[in-house]
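Starting off, we have a lone chain in the form predicted alone, written out as structure tokens.
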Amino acid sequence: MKKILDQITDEVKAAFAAAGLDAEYGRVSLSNRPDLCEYQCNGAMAAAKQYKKAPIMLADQVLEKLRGNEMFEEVEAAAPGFLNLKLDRGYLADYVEQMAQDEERLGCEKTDAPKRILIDYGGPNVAKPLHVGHLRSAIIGESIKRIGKFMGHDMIGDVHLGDWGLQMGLILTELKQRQPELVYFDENYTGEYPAEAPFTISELEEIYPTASGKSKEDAAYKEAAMQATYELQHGRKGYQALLKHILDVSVSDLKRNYENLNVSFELWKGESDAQPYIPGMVEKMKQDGYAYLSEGALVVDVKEETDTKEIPPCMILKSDGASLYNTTDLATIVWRMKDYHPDKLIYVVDKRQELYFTQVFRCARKTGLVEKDTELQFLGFGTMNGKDGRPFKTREGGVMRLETLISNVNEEMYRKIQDNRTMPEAEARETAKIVALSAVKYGDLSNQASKDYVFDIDRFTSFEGNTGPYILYTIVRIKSILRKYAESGKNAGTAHILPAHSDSEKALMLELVRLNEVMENACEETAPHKLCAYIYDLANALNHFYHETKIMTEEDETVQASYIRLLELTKHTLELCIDVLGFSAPDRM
């Protein structure tokens, strides 16, 4: 369906043209004074200079051409030159009815220019548990991927594991000290390596911090870890086999934790997957004259004349020939372009890494790793803070495991549900998980990604205000009304949605018809918070309509059936939106 704002704009543009004015001045927007009108056009003021007339005179000219237009209930020219518009209730109801008949997409058109977009939104290190620092990347990235898919783009999510470098050597060194008899450490061993890992995820998560601590105090231990890293990266078979075990055990645990967040990835690639591309990439940068030695390190200049601050060169190799994160990220771009040919790459990363990604993107463009029309987007997110305004920590001051955070929110949600004593314990537990996820995700996504926010468990789990549970409570309220209607033996069936009988009903319809525009805008601007703002406004409009309207006691069955159809559409709209945001609603709360 064509967006309603575009339909209104077409009518107003036609009126400008009919009044002898440039049609482009007829652009319409949502009213910033909803107490006066629903839509507005400010084109007369912009046109005043060209036509050497007072804006109000031009607005009056256009007004005359709009009189009698069936799209509008009321059109008014207001000083100094606004055109205030209110939609006809019959026209609005027809548009809403068309949305309701499109059960799959509710009138949302897919993009006419689909792209293949690869999005990097994971970044966990293997052998380490997910912590709260991983939350925002996962939640924001997943919602952007889902919104993009809904709008018709080919979205590919890559977890981009940290599975290379010294951390792997540290694990190998500690494991060798603990279990030197393992065949992986016998350089003369030529048989098949065991299929089962010699450690569990719990043991692995304990091994790494222990090894890291030892390396900071024992120079010989760190040297052994660096040697193990070198041998791993140069193909020692026993170490390669252990790396596979580490990846298998870690990925299995990571998948379980991401599933608890309703987050998934199409690709489970890591830094190690980029390693084969590094030698060829480095050699080409040298041959093409982009890479040069600076104080022993291999670098590429990425500064530009328009820079207002210093942008250091992008380091490709350290003076000892070792690769860096820059090297791995650039090589990752090489294989992504080679295997997937994306039109766009989006990196959902902490905003404090902006300078780093500026260097990487510029280097990739300058050295021809990406095509000229390939988009590279850095989507930097702010920090999740505690009530003290500082990065979120445990009570002991450590970094909280993500699993612990989710468990805490689940328990708080379960307590609130049990306070109402409306369902058995098993159902309450399951419902608490569903609602808790909405609290965490909506609490994050309702904030603009680049901004820091305070994680307030009391506010996020509230059933009132701009929260996930409030949105779900609205959906559950609609489900309850629909159940009661069905239990009364009635069926709205194919009843048509009638023109609004009240201002609150019209206000609900006006929110519903914005879906197409909001979804498109959230996709184009990679801005899930705009979709959150929309469903909050829609939930408020629904609850206002509910409180003002006697739905179940309405005596006119045709009117009642229209109300029910409108409620069904509102439920479908809210459910569609929360699905692309990455959570769902229970049947009752």
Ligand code: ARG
Given for the second form:
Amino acid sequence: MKKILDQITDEVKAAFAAAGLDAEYGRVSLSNRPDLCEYQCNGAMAAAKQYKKAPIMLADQVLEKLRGNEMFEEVEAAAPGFLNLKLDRGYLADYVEQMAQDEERLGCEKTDAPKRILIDYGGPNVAKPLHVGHLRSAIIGESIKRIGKFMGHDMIGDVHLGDWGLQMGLILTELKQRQPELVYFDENYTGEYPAEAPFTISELEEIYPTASGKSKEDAAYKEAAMQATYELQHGRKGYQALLKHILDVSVSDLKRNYENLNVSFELWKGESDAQPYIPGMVEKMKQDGYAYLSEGALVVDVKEETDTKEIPPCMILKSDGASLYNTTDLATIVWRMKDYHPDKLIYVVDKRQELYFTQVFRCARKTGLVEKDTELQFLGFGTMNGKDGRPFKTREGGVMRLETLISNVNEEMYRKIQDNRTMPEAEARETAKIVALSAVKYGDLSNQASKDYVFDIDRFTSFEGNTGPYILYTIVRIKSILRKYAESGKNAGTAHILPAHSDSEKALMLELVRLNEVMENACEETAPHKLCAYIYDLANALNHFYHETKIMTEEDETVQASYIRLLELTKHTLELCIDVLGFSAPDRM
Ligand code: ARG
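Next, report the structure of the form predicted in complex with the named molecule; the form predicted alone has already been given.
Below: every chain and molecule of the assembly, starting with the one above.
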């Protein structure tokens, strides 16, 4: 459906034209004085200069042309030259009715320029448990992917595992110390390697920190780890077989963890998948004259004339010929372009990596790894802090595992749910999980991604205020009314949504009709927080309407049926939005 703002704008533009003024001045926006009007046009002020007339005179001229227009209940010109608009209730109800009839998309049109967008998010490191640092990338990336998909883009999520580099050498070294007899360490072994991994996920999760600790104290140990890394990267068979085990064990654990977060990926590629592309890429960069030796290292200059701060060259190979994080990210772009040919690449990564991605993107563009019109977007997110304003830690000051964080929130939610009412244990546990996920995700997504925020478990799990549980509570409230209505033997069926009977009902409708615009905007600006702000307003409008209106005791059955359909639409709208935000609602709570 055409966005309501566009419909209104068209009407006001026509009035400007009819008044002999440039139609472009007729742009309409949501009112920033909702006490005075619903929509407003500020064009008369802008036009005053061109027409050398007082803005209020121009506004009056346009007002004349809008009088009697069926789209509006009220139009007025206000000093110094605003046009204040209130929508006609019949017109508004028609729009809402059309939305309700479009059960699949509620009036949201798909983009007319669909793109293939590859989104790099998650970024977990194998053999290390997911920690809270990985939470934001997962939550934000998943939501952006879902919003994009809903809008008709071809979205491909890639988890981009950290499965390359020293951490692998550390694990290999520690394993070798513990079980030197394993065939993987026998350089003369030529047979098949065992199918079963010689460790479990919990062993693996203990091995890595142990090895990492040792390498910091013991130079020889670190040397051995670097050597192992080198040999792994240069094709030592036994090590590669072990790498595969590490990956398998780790990835199935990661999948389980992401599933609990309602996060999934189309691709489970890792840094290691990029390695085969490095030699060819480097060779080409040299041949094309982009890469040159600087103090032994191979680099590509990426500074630009307009830079206001120093952008150092992008290092491609270290002086010992070893590749770096950069090299892997660049070679990853090579296969992404070759295999998927995306129009756009989005990286959802900690904003502290911004300079790094500036270098990578410039280097990719300059050396022709991407096409001229391939968009590269760095979506940097801020830090999740504790209540003390510092990066979130365990009480002991360590890094908190994601599983621990989630289970803490689950517990808290369970307690709150049982405070409110008693439901069977199993249902309460299940419900607590669903609501807890909304608390964590909404708590994160309702902030602009680039900002830091404070993880406040009390606030996030509250049923009141701008929280996930409040949104779910609103949906559950609607579900309960709909259930009661159905139990009374009635069926709203295809009853029409009638013009609003009260201001609170009209306010609810005015929120509903914003959906397509907000969704489109959230997609274009990769800004899930805009959807959060929208559903918060919508939930408030619904609750206000609910408190002001006798729904179940309404005697006029057509009016009641119209209320019910409005509630259904509100429920669908909220559900659609939370689905693209990546969480869902229970039936009761
Ligand atoms: N594994 C990295 C980390 O834990 C994040 C990877 C981000 N994505 C990328 N393409 N570099 O910090």
